[in-house]
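Quick heads-up: it's one chain on its own, the form predicted on its own, in structure tokens.
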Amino acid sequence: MALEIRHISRTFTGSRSETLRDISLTIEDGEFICIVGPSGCGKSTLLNIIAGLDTASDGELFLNGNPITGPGSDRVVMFQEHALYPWLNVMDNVKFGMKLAGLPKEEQAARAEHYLKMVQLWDFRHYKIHEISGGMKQRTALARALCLDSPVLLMDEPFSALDKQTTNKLRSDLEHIWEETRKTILFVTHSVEEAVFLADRIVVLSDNPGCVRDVFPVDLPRPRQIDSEDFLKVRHQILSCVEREVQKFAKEEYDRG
């Protein structure tokens, strides 16, 4: 058992309603979990609480039986924005977190080479950040996250700002990396297609406040074909669930008006 989320709720100061209410999940070692739901349902808030960047108003979190009370080296976050340092080249950006962690230079070099080759950026290691594409920047950020060798990788819509072709390539790359590293991944996305492509299980959050509406296992062989009949069937099932939540929220807003 890797990660336990027990009855997590979150209410922000000054808000009249909860952002999250009574979220409970158990995520096993090596699982790939995607979290989807309407905009504003608290997906990113939940990820930030798991990362230790925000605190729950109620509930508890445990990783391998140990309580999560703040940020830790056992969890690493990759955000929508790559947050790379423009004055450093690709290699130095990848090494940055390892330097802060105090790893020996030889270990930094070995890990950086390993993961830059894994994300197919070794030949670009001396390039400055402004010299590489958006997709390559996200791969650099992914290599940096992987170099910290945390068992849990938290990803908050990392591909949402990229074009469709680049996104499809990075999805496939991430799937291969996950299969090789077997890290536990929690991946927040607005794209149901992306969730079905990547996930072992998909968690659908309801809106106003964010609760676990449903959890869908994705029992499809990998690599998944987004135009296959079985893929489209699962996608439609989950999309219908998300759309019901959107319509429900819109009706409640109208009824209050």
Given for the second form:
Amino acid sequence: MALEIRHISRTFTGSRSETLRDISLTIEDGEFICIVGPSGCGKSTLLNIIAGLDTASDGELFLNGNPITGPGSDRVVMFQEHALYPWLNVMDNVKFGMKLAGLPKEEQAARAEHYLKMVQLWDFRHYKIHEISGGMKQRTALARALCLDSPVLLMDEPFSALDKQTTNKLRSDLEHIWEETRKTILFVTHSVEEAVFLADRIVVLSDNPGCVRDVFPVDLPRPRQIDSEDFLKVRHQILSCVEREVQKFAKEEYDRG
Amino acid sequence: MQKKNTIAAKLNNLLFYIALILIWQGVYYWGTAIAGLWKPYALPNPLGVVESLKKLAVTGVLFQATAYSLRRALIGFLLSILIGTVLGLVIAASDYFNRNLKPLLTGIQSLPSVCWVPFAILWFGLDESAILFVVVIGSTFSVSLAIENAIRTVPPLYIKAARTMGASHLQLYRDVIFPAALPGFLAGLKQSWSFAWRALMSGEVMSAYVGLGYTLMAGRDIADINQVTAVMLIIILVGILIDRLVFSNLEHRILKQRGLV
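Since we've got the form predicted on its own here, give me the form predicted in complex with the partner chain too.
Full assembly next; the chain just shown is listed first.
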């Protein structure tokens, strides 16, 4: 039991509507969890609360039994945008978190080399951030996160701003890296296909207020073929669950208007 | 191709100013010698201005005045950067001071610096420190507002990312906020420099015994409108030169390093 989410709710002051209501989830060590749901359902809010960047109005969070009270390097976040620092080159960006933690220089260099090679960016280590492509930026951000050796990795639609080919490549790269490092990954996405490709379990959030609509275990063997019959069957099952939510929401909007 | 274009643009620029000077000289000649509209000493003319510049250069007044003015500007502006940065950090870091002190600084900054001259003379007399005071008070708050604005416009994502990597408050400022705010700060400093330079001229016109502002007033005292114009041109030139050589240059380098130009 790595990460425990107990009855989390989040209400924003100023609007009476709740973004999240009574979310409870237990995530095991080394599990790959994907969170999907209609846009605006609070997926990112949930991730931010786990990251400690936002606080829940109600409920508790525990990482390995310790309550989560703020951001920390035991739960590194990868954002939708790369969040790299343009005044540093690829190498120094990757070392950034380790420098904050005060790791010895040799250790920093060794880890940076290891993870830059893992994301296939070793040859680009001296490049400036504006000189590399969008996919390479996200790989740099991934290497930076991996270097901190945090037990939990939180990913907020990290590939959604990239083109299809790059996304596909990064997905399978991520799967390899996850198999190699066995981190607990919480991955928010709006793509059901992405979720079925990556996840051990898929959490579907419903909209307004966001609560756990359903949790689907995905038992397909890895690496998964996105055009195999089994894959499509699971994808369809989850898609229809998500779409019911979208339609429910659209109907409510319509009735209200 | 790119290079050719810039040369063509420069040439175009040069031709425009040559034409402007020729027209100026023509109007002067026509108005004073042919139409008799103005007395020759009432209007500056390009040849007269060049003559004045030559005279000021030969006697050494030009270089001495420029050196004095630059020295004052430099000392005053450095003081402004020091004080202004501290104040700027205060209004950037504290919501309380941002709500209460920032409007006051904005208000004082909107006061033309020449308005501080009487105050400065009352405090310091007709003295170097009076001029420095006017320079410092004329540009410090602009520096503060520049640093505050630069810090407030740092992308929140940079800060979020650092916090999730475990950055402490101090590390957040040193490793993220300062480097991220640097280009914006430099852009703001450019404006502060022009405030400092203008404030210096206000001070020198009123109370100096040497300097460009003083030479300007000396030209008025001997009713030499060509000298007045010559000094005005020098003041413009020095202001622009410092901006180009120091601030724009630095800003451009940093933006280029980050791939922003």
